[in-house]
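Taking the form predicted alone, here's one chain by itself in structure tokens.
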Amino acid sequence: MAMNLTRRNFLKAASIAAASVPLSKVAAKAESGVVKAPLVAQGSFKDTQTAVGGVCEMCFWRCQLVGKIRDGRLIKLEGNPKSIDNGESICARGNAGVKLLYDPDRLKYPLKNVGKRGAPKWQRISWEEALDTCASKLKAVQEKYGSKGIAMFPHGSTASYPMNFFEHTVGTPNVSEASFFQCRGIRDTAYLATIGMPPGENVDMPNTKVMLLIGDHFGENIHVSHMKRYLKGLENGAKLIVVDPRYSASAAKSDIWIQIKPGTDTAFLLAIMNYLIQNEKYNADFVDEYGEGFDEMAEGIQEWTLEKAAKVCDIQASQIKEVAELLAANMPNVAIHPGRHVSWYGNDFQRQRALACLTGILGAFGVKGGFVPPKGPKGLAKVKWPSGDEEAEAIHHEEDIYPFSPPGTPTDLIRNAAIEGEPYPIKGCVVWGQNPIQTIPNQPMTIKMLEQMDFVMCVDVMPTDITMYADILLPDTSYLERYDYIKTGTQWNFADEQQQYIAPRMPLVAPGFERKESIYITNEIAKRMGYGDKIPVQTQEEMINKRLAPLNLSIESIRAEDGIHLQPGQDPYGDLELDIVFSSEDLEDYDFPAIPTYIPVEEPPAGFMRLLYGRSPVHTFNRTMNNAWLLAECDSNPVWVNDKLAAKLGLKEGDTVSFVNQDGVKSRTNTTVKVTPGIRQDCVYMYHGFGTMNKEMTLGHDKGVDDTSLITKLAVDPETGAHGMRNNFVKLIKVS
């Protein structure tokens, strides 16, 4: 039986007339003094106050913060000294939250597009007009096409409350989060199908003996407490194995670097498992107690000899054996990391299944240094919108495809339905905190989807690329100006005495201009659409206090504890309640491979290289592309080119190049060449998130190359419907 996951089980002023002008001109520059942070703080240190309760959202890791306030203005961010997660440490992005808060390009007022989608002309309007328009337009779509005529693309904590409203009360199934369908959804569902739970990043790296990373770029994704765990493990003597076509920051610290051919990771993992099984170097007692279908898997992977995998992966058989022997010698205290952004090649569900199964045959669940789900605080209440009168089946459920899909609807199905009108038309679009232009491959299709909509509403902090296609654009508060999230967790170093923490996000400063937070916006739209009687909470504070109430906590009680409530934790080891499904009847029932299976991917055409991408250490993809401090550190995304390939192509370090992909699509902008032996000749690599097309992002506009614009050929994971994002190929064109 497939999972068919949903979020339920998975997790009046008159209009202000204004001329049609560019967005950057809507607010007079003289007004920007309200939001400018001084380069040199005025006044004495004794005038500075500390505001507690900050929870960062410059990335999804959400470190706990304190803010230094002077004259009502935030002048500095620091890690909360009370934090048992990130402590006093925050990364470059966390520090640069000040520049997001006071970015003069930030959205300030509700805006109406009186031009064309994609080439907007913005007119400032009142909140009353903006909310009336959004509600009436969405209601009109709902009345004409039903609730499934609306699609939503949410992202981040600000979108949680409105997403719940549109999905459960309005009743649209067309909800697609990039964090699931272009990032970690495949990982979560593959582990659910194998061990019955999503993995998170639950590996005990501080206490492990060996870490195995498949394409994980630690040191470049800078998630502070996770990095602390990783570095503590290395400090404690753990051996590090990195499998990556590129010499990443992690590879630079590795004991063994496997420069694998892209797309062949599953073959590598199958060969390791087969070698361990054939040589009786696996944890037989653990497998006997917790395993299901082990004999079937063992028989099914016998073909994967070291030699066969070496040929497929374009590596040495001796390297695969070396890795297998190292894991066997240190089991069960080994950390097989599940990764996070795993949507790569369209065969990714099988790779993630193989990672979970390898962890199982090593017995590395629930033991020191292995896969150890932390035992965090329990008892927080849930605040949900009630179900409405209509709740349609998602497209993939109706058509019985992608049965192991993450929660929501696969992005491609929404986009295709909107463009083709089948199996039903989708004519209303709500985008909340996501930038589908940069997150979803094949930008022309996304634009075509938006152009055929009757109405497009965007809510965001910054004028990202997607906001160019809005009819109504609403200014959200930043994470530094609102309540909306409660971070919980445990002591990150499991060797220490265990504690648990509860840290609700609290605003460090008041919102500027006319920015509003998501509960206000959602409730006002709900009232106008006829759902006023279903509103679960009236304010941000009410929501947080309702969630905390079962624990006899409140915003004020935690504020008095310096923004973080600590309580005794639990021993995280042992007490396993899982079965390791090595061979799955559920998968077999849907004609998918019952055991982890290598599925080859398309090879680069002659003269082309596979386009790989990843995260810059100082940016969170496109979200930070207008941040002055971070751009000062990294304002472009040079393309990594193998030194031998560069010589063949006549390229030198620093040369300027443009790109053309296998479909003839050319990059709008250029970047420079980074020549290195640290990448294979069959691929190139660049940072994701650059090349912003919206001119209202005055600092980030056209900086570097937009890699997503070159991802036009689609690859979809057959079990989940999630995109493979590394199946496009490019040529480099030297710019004279």
Ligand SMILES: Nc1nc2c(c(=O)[nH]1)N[C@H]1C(S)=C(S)[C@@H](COP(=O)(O)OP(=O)(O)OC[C@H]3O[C@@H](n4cnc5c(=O)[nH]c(N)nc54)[C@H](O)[C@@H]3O)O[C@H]1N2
Second form
Amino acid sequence: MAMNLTRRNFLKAASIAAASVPLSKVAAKAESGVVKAPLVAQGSFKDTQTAVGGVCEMCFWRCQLVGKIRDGRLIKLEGNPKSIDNGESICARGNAGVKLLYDPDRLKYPLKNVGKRGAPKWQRISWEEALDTCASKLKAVQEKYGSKGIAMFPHGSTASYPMNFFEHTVGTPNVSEASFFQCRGIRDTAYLATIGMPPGENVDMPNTKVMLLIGDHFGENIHVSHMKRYLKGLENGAKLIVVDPRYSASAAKSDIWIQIKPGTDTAFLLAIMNYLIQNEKYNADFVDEYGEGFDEMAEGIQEWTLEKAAKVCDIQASQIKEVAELLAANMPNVAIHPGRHVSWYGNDFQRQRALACLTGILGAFGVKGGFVPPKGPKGLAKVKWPSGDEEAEAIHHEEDIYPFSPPGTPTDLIRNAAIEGEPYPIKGCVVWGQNPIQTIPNQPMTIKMLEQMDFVMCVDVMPTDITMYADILLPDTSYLERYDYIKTGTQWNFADEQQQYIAPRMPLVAPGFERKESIYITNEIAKRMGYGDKIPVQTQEEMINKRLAPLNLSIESIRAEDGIHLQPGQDPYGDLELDIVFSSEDLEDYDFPAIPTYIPVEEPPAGFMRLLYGRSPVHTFNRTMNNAWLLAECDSNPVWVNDKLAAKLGLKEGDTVSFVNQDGVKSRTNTTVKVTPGIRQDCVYMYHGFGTMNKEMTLGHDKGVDDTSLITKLAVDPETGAHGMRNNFVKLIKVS
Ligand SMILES: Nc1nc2c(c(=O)[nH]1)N[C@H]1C(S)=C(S)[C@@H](COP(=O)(O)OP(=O)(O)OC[C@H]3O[C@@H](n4cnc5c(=O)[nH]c(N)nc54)[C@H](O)[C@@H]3O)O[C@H]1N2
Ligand SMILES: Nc1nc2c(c(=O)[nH]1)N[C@H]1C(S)=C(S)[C@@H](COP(=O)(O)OP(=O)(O)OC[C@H]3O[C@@H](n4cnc5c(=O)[nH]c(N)nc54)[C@H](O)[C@@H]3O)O[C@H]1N2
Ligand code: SF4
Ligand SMILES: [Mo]
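Switching from the form predicted alone: structure of the form predicted in complex with the ligand?
Up next: the whole complex, starting with the chain shown before.
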């Protein structure tokens, strides 16, 4: 069915799609026929017990865990052998969760800042005082400025309950999730506008013949079951095409590596599509049946000859042809990966549309090896905060901009409003599991925003950059100490005999010190703000049991199943009902290009290189920056510099450098140089998430360079309001 993209419908669809678990009113009955793998009852140590039901959150993939417990202490984490997702595998970060749990620098008690924001002096206070202060300060902001005077920056599973409270019951639209506006929001909305659903990472890599990765750097970006799918595909002989200006871990495994000029991928994709169409090497039957506006697109992209794109992308025309031919020869069993972190250049909605359209002309939807949405368990109940009295439009909707935005408000609009007081003041700030200082581009503006607030509260597990700006800092339980999220999904390998799983997170150990779970914290603040009668649940356990009830499941029943409930699944292939909107009237109505369109990005000024960044395989941004085991693996983020460029700049491998960007902003710390032919001369590259400025992170403090500090310029995506961060340019300054 076609999606009617009026703004309200779009938002509705977007927020439904944004929920991370499939929700349906139809309760799928838990059936017998469940496969039950026996758990390893004992570890190799005497007196070691195995606790089941762990769900990792060292990153947001949420692998299923068991914990080895001795004398009440967690000594080791392993993949839950019953898992049909990650299985017994976990990554380095997953393993190192033990060191987060017992990190001596972790937040232990509620703290009050008796110093300054940014230069805090902490005083330990009681929960009573902390909660009273948070509630009275937020209430005061609400009374003076209205609910929209409160902004919230959430991320992670403990943030969803308070986010729902602030958005829905308190009624502020000023909520900004990093995972949308700085990460994957554009992907989800571009696919929603093209195929009516967000794509997840749902390509059938194990069974594909060709994988096309645009910038995805698997092996550095690590999500265990996703990696398993990717590696299985390679093992099964799939051809790998990697498009990346850098010789990434994926490029190193590729059959074809396209060392593209940064920011030009859409031109590359348009030329592939044009070539396939001109040479009648596309899936015409599929396009006829499911396509909308194909002829308009075909006509509109005719200018994109191989030669023209080759020039724009600074690659060989023959390479584009080779890629197009390989895709055509193997269609429809090709995996065009939708990517994940896609907020790059402010022209990203167009690139994501092009990826969806390319998948369409190859007929690669719902088929083996193509784009295959998993059919996960349905029927979990929703538990939500009820609506409050206030309901304000988000700033961008009032101003009629960014009609294709993901749910929430673009961060820069919240920040600008707070700083300017226009269209209205924003004076209360709740940060819950996000580190806006390192996550959102333009730190000086973020700091300005924080400084003008009447009140800032943070709920975190560690002292990080953002917690330095809190007035009240509250210690959350870690993912190893709490019930919360229900992870659901299907077998990792898209096997014919599909199964589904339901794995609620259960604590592996009891919470230490005075750490409290987010439902307690939220409810206590809610009561004190006068919303006591609206509280939907009292504890995380109650929440999970309520959600599981329609399926006749409970925490106890699933614990008895070794922490994971399995049930028969559905054939993943076929019966995919979608229309592929090649040319979109809805987009045209808003004066955006109806067909995927290449929009050039700013070139580096003379003497500057474009700053690119990505993932360290053993860190998750700043959130692992104080982890002793992970720092032992990697404690800095050397900057990749092309070998010829290095020679011109007089730089050698291992030299120490600092940075200055196009706006004259200097890096606070230094890093070393990695000289390599594996990166273009017009850009440099480093891992994101290093160089934290909080000295309370006694191990991670000042290790490496904070890439975000150099990202002062935003390239805002006009359709979605998301932040492109790769339009910043640096010079290297040799220190030694
Ligand atoms: N320059 C630059 N910016 C980026 C990116 C980039 O590559 N480069 N990547 C973007 C992407 S893809 C993403 S997803 C975002 C991620 O952005 P964030 O979500 O802000 O990233 P983290 O560094 O993980 O910060 C999360 C915060 O949550 C805290 N935390 C960890 N566990 C818990 C918990 O159990 N409870 C609570 N309350 N807090 C917890 C951590 O200590 C940390 O302070 O950043 C985006 N921003
Ligand atoms: N180990 C580990 N794994 C993680 C995370 C983590 O922190 N640590 N974070 C998780 C999260 S939240 C996310 S969103 C994902 C992000 O992982 P991905 O979605 O794979 O992230 P990208 O930003 O696409 O990847 C960065 C790559 O893009 C390349 N690149 C830069 N500019 C361009 C360009 O113009 N064109 C092309 N084609 N390539 C370009 C860079 O050289 C680099 O190799 O990773 C997830 N996995
Ligand atoms: S990929 Fe690694 S860090 Fe992420 S959830 Fe899985 S084990 Fe944890
Ligand atoms: Mo992300």
